[in-house]
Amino acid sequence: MVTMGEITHFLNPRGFALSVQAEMDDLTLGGLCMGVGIETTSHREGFLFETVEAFEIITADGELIRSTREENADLFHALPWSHGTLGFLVAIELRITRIKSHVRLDYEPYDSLDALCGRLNDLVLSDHAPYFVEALAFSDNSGVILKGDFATPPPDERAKINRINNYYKPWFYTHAERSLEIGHFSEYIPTRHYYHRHTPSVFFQLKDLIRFANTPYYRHLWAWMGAPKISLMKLTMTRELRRQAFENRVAQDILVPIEHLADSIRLSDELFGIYPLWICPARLFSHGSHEGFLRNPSNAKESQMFVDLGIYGLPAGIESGTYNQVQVSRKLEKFVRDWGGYQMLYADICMTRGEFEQMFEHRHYRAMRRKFNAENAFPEVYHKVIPEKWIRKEIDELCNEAG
């Protein structure tokens, strides 16, 4: 249950951090490693489960196992994406990496669409790759790239310090966004703020449960009381708000390889006209014959370059009545499944039992539930993650309408 932003609090003044630090203050270390943590520095360290160097799990008999890449490893492969389905997680050990006091981050706009993902891929896969790396895209050919590395500010340079964070200042994407009208721009953040750069603004979802909370009026004087906690929200919701928002919301995450990032846009484009559109490199490792949920790179070597495409707000269709979120997503999760991608879990998930396990593979996943007596004990993972019964008639109904 320890958050992110309890995280950076204690080890950035230490001079440390995660080496895969997630950007959401509330989001917790538990569910990121037993589910999925991308950041700006997964195109090198992949996701934060790669940075984990224990577990500690009590099991449906109540019993403690720890589990390494050495000792107990079949497990230790098989709880990364299994969501609290194999035991319950009490401890964990991860890696950390020294920080300087700020990062000297980049703005690179492109108003096209193919020149923006081919130079992220020549970005990522190069020897000397920028330590952190994203980007967002604002429309169907315009978008910014955001590279950075550690730093200490020169004096002579300290007026470029941007302390984006402060309740006062507007959002970030929103102040990223205007490299599209400036051009090129540097500056310094202070290492804290670059990491819970997307807080504040709740990604970019914030702009749709207050519309005018970017405005200077707002962030003045109501602003410095924090953005809404999303576990709080999660937590009040009824069955019917959680039907509403399903029903008028998007809440998508798709991670595919990396040459099919511009399909992806164009996708998203046709299906929700949603933007901004959140980029992140993942590099994918192979895990030889501990092969969990997520499958060995295709390409057959150690690792393989995906993207996560974060489509978060308001579908474009929703206004005229014509906006089926279960089509629509089944659209997407189809084309994620056609090119070797995965869906995030904490997605609102579309996919029949057997589209979701031709998509994840759950062979060794299996084997950890039957070896630690979890298959009575625990739901799977598809069940999981699509709790509500309604969701999967819903999905049932519509495939059996398609034959």
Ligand SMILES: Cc1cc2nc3c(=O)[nH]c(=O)nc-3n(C[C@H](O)[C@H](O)[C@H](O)COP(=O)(O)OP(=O)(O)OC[C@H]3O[C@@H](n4cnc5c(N)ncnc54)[C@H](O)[C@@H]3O)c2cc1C
The other form holds:
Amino acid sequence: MVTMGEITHFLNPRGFALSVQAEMDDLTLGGLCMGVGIETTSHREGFLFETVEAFEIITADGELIRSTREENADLFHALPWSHGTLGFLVAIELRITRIKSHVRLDYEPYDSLDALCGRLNDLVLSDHAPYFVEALAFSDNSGVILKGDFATPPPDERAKINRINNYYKPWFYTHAERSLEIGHFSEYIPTRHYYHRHTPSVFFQLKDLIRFANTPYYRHLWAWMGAPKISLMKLTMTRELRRQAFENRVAQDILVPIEHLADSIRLSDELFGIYPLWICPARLFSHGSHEGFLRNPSNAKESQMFVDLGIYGLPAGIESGTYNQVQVSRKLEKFVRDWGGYQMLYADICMTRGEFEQMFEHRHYRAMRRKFNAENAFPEVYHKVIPEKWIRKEIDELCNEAG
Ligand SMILES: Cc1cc2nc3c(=O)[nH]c(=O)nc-3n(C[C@H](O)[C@H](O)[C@H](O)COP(=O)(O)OP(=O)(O)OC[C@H]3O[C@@H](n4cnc5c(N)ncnc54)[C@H](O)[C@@H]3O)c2cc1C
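Can I get the form predicted in complex with this ligand as well, since the one above is the form predicted on its own?
Below is the entire complex, every chain and molecule, led by the chain shown above.
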């Protein structure tokens, strides 16, 4: 339950950070290690769990078990993505990294989707890949690549320091979008501001909750209060609001091999028409005989480059009344399965159990559930992450129709 905000608050002033430092303040180490944990260093490091040296869990039998790559290695590799269905994680040892005071960030605008995807591919696969890499797509043919490295601003460049998370500043992604107009530029961002750059705007979601929240008067008068807490909003959600959110809002992250990025963006455009999109490359590593919930790379190599496409917002078809969340989500999920990709499981999933097992490898996971007596204590991941029963009804009907 240690949050990312607490981690950077403690580590950054001491000159350190997590090797994969997720940026939303409220995400927890436990949730990110048992769930996903992807960030702008993931093209080198992989997911956060790749930087873990030891997990300690309490099993269903009440036993405390330490697992590392050498000790209880089978359990160690089964824990990532297990979403708490093998035991309670009570301690983690993980790698931290030295940082500098600032990140020098380059904003590279593109007016062609293929050019952006090609450049991103070359960048992350190069031996000299920048330390931090992400991209934002602002339409089906425009976007910005953001490349960063740690730096100490030289005295003659101190005017280029931008404290982007000061509450009155424009949201980070709208600032990045400016480079589509003014062209390539670079600046120095204090490191902790960089790490939490998407927090004030809740990535791209605050604009749908408070439409005027990025206007100068709102920012100067009210933004010091921060963005609403997602967990609090979920906790206080009535059944009707939950139904509306399920039917009308999209919050999806899909992971596909990087060569399918352009097609993923085109499909997202066709299904949702939502912008901006978050694009974050991530390396998936092979774990040999301990293949966990994610399969070893299909290229039979030590690692394979994937990319996360984050789609958050209100779909364009809502206003015309043509949008059907279940049908559209199932099309997206099929695309992801067809290319050997994965869906982040905090999102509403509309897959049948069979489809889910096609996407995620269950062999080793189930062996570990048997070995540590989790079967009668915790649900399987599928049953933990599928939408509530009353929402499932519609999904089940559609699945039945589709055979
Ligand atoms: C606005 C927003 C932004 C996001 N940005 C990112 C991002 O940048 N990068 C990224 O990777 N993901 C991101 N996510 C997705 C997020 O990573 C996943 O939802 C993650 O798994 C959740 O972290 P959490 O701390 O909220 O965990 P929770 O949702 O609380 O937990 C996730 C799962 O892990 C289990 N779990 C948590 N703690 C423990 C424990 N101690 N022992 C056993 N099981 C445990 C929970 O039961 C649950 O099944 C984002 C989500 C949102 C809503």
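Predicted model only: the values in this text are computed from it and were never measured. Positions refer to the first chain, counted from 1. In this text, rigid core is short for the largest set of C-alphas that superpose within 1.5 Å between two forms.
Relative to the superposed core, M24 undergoes a C-alpha shift smaller than 2 Å between these two forms. For F10, a C-alpha deviation below 2 angstroms is recorded between these two forms after rigid-core alignment.
K384 shows a C-alpha shift below 2 Å between these two forms [criterion: core-superposed Cα displacement of 2 Å].
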